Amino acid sequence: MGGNTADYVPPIGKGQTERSHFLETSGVVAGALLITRQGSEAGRMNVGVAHSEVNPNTRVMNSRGIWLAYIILVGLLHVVLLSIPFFSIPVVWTLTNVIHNLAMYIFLHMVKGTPFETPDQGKARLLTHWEQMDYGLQFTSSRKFLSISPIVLYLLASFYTKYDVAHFLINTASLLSVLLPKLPQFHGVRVFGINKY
């Protein structure tokens, strides 16, 4: 340090953040110190970097506009089975409650791992989506909106179908289909052993 530039960090100040990154190689640690400075353009960059989640799947429910786009989808679903004209309104309720179920049961907790390389040494690979998001906390407002949504469209459902028993017993059980999966008591439980590997 001995009077060299080229050691010298600047001190943080009001305004700034620091985040220490450690590369590992050889049993030698090497320490690298961003600073990055709010305000300035040059200093925001991450180059190098397509993002900072060591897994994606983590925060990818948390993205601006997930929700709505979530909820466009449902929308288009149920919009599209209206349009096929031998379906009966109570038939359509029904089919869009049960294709965005099975859909959800299907993406959030029966698909494991991540599509994406992760640097987690196969920590997420024996995960479901529910599982890895938000690193497994519990009661995240993520969690919540999809945790209510299959309620609500369960309500809708019903009430459009005018509590028909047939279409009553098959909403209810679709909804319990992908709402237990979601309780923290099953977090990381295989029933039966199923999807366990």
Given for the second form:
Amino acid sequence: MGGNTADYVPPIGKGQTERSHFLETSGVVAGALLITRQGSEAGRMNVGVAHSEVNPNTRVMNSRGIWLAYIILVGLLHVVLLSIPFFSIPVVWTLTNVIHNLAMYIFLHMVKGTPFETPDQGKARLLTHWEQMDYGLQFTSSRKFLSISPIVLYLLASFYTKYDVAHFLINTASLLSVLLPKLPQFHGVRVFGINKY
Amino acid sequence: MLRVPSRIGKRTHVRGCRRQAPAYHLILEGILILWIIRLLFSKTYKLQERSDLTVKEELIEEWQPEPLVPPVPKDHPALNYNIVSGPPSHKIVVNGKECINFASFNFLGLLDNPRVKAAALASLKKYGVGTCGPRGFYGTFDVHLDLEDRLAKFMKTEEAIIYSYGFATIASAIPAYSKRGDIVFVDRAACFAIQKGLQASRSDIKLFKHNDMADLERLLKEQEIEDQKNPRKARVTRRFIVVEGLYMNTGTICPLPELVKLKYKYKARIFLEESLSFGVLGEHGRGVTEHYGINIDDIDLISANMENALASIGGFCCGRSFVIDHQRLSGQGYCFSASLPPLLAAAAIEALNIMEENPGIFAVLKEKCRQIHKALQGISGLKVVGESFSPAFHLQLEESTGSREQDVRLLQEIVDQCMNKNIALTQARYLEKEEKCLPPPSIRVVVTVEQTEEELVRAASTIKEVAQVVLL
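Beyond the form predicted alone, can we have the form predicted together with the partner chain?
Entire complex below, previous chain first.
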């Protein structure tokens, strides 16, 4: 789940007594400082971590910082590919495009269900992550973001490959493979029964 | 762009002639940019369900709301209840009259047992009354762990788990394992708790005729053919068979040896509900598996409630650790209900002690059941439904009058007259609109070890006389 992580909660009693002892022996008026410290300690407890979301997969892509993380990850992939000495620029861009689209296809349109048990008796067992996003609501902002990002990558790749025919064919095929499953008409569709169960 | 050596030649090439993008590519890019704009401006909407919209509107038009308080007849049993003062033990005081109790499921007479009461009192003084929390939230006391341990040892399984309400036990256990897309083969005479568990599980339910192994095999074979047609789907569906040891609705026993054979042949898991057979069947009271001599590891999950033979409240499931551990996070009644009050857990432990100390009571109970079963044969107008060794059996009308209400009224007349003669009986009550396969109306007779032979004989003759008078 996105950005929220449960912080480690230090044993309050021990920390408090140690700190108060130190402050008292050092002669500092510990009152106000202690209260603020206690406040921040309470703020770091497991507050706001429990959720009543039936299927957390549905709002992973809406969580804080995940879009930025995604962009950074694609950037990282690109930089890693760039650092391989024997790939030329067009090859690097095509590879970035293809690997990004392949990974997107596998994680969003191939892997089904949830890695955890949900309290809805397995409603999403046969649904891919794309179909689970926002409980099937179409054209939400994260769906738009994830639809637009392969297109942007494709436009960049086609520019940097200088519209070469071979690269064009590979990039376009890859883009289609990742754009078509995102159409609302393809919600729940399993072509030729592949990946149905 | 940083690697100078390999780029020198290419850079000059690039600066020299910049290739114009081919026309088809420009068109494609244009389409893609239009696609982006379309995406950015489309509104979020929910996918409509595939069903026809107009049909839904028609249904909405013709729907008439049911009255908030439906008209109820004056003689509805919920409006005319009998008031019991004192414990419902062997002699029960109903509406001020002392009767012999043939209605409460107090098979081993442990309800009024002084040892059990003393253990409960001691626990009450130590822990107080309730636990005020579910098991995961400071509601686990040592008595709970102790009771789970004792039950696992008694049933000779690896682990047991306690629920705080008997109905919720099997109704939580089934949906913990069986989900959407799974298949459950269940007997038609399954009790209401099982039906609610199946409803909560959202699985495909396949009912087979009561105790009819041929029918079950037919269903299993049909499922096997379906599986062969679609092996990928078969690989992800789980199959379960849910049966009761002694059925509450019919008093009959399930044919467990054949079920185990079917289990291994068609690869389904067996869930056995032993509420009426725990503490009744078997040499030491371990239930149907001991009665038939079947290895307990063959049964995947045994569920029972402690409200019958053990005279406590709540229920338990026992089986392999691998199976039972799953319910500690997935059993809804375990995680989200307050745990069993410690005094009831202590009472259950003491009841188990008594059961282990004198295993002779099970034979005594069996003998008494056989006796009254024989004595009640041949009543004109009533037939005995149930096994001869089942302590809870039914008396049904031999010929129904045609309407269920009339039948219920006749049986209620018999029950009332028996009550006048100091025999406390009850009719088997059902939520008539909610049951999947509503059993015919009947009087449920319960035999306990505390009933003496004279009392059994007297009860049988009383029922005979009353039936003759009422049913003519």
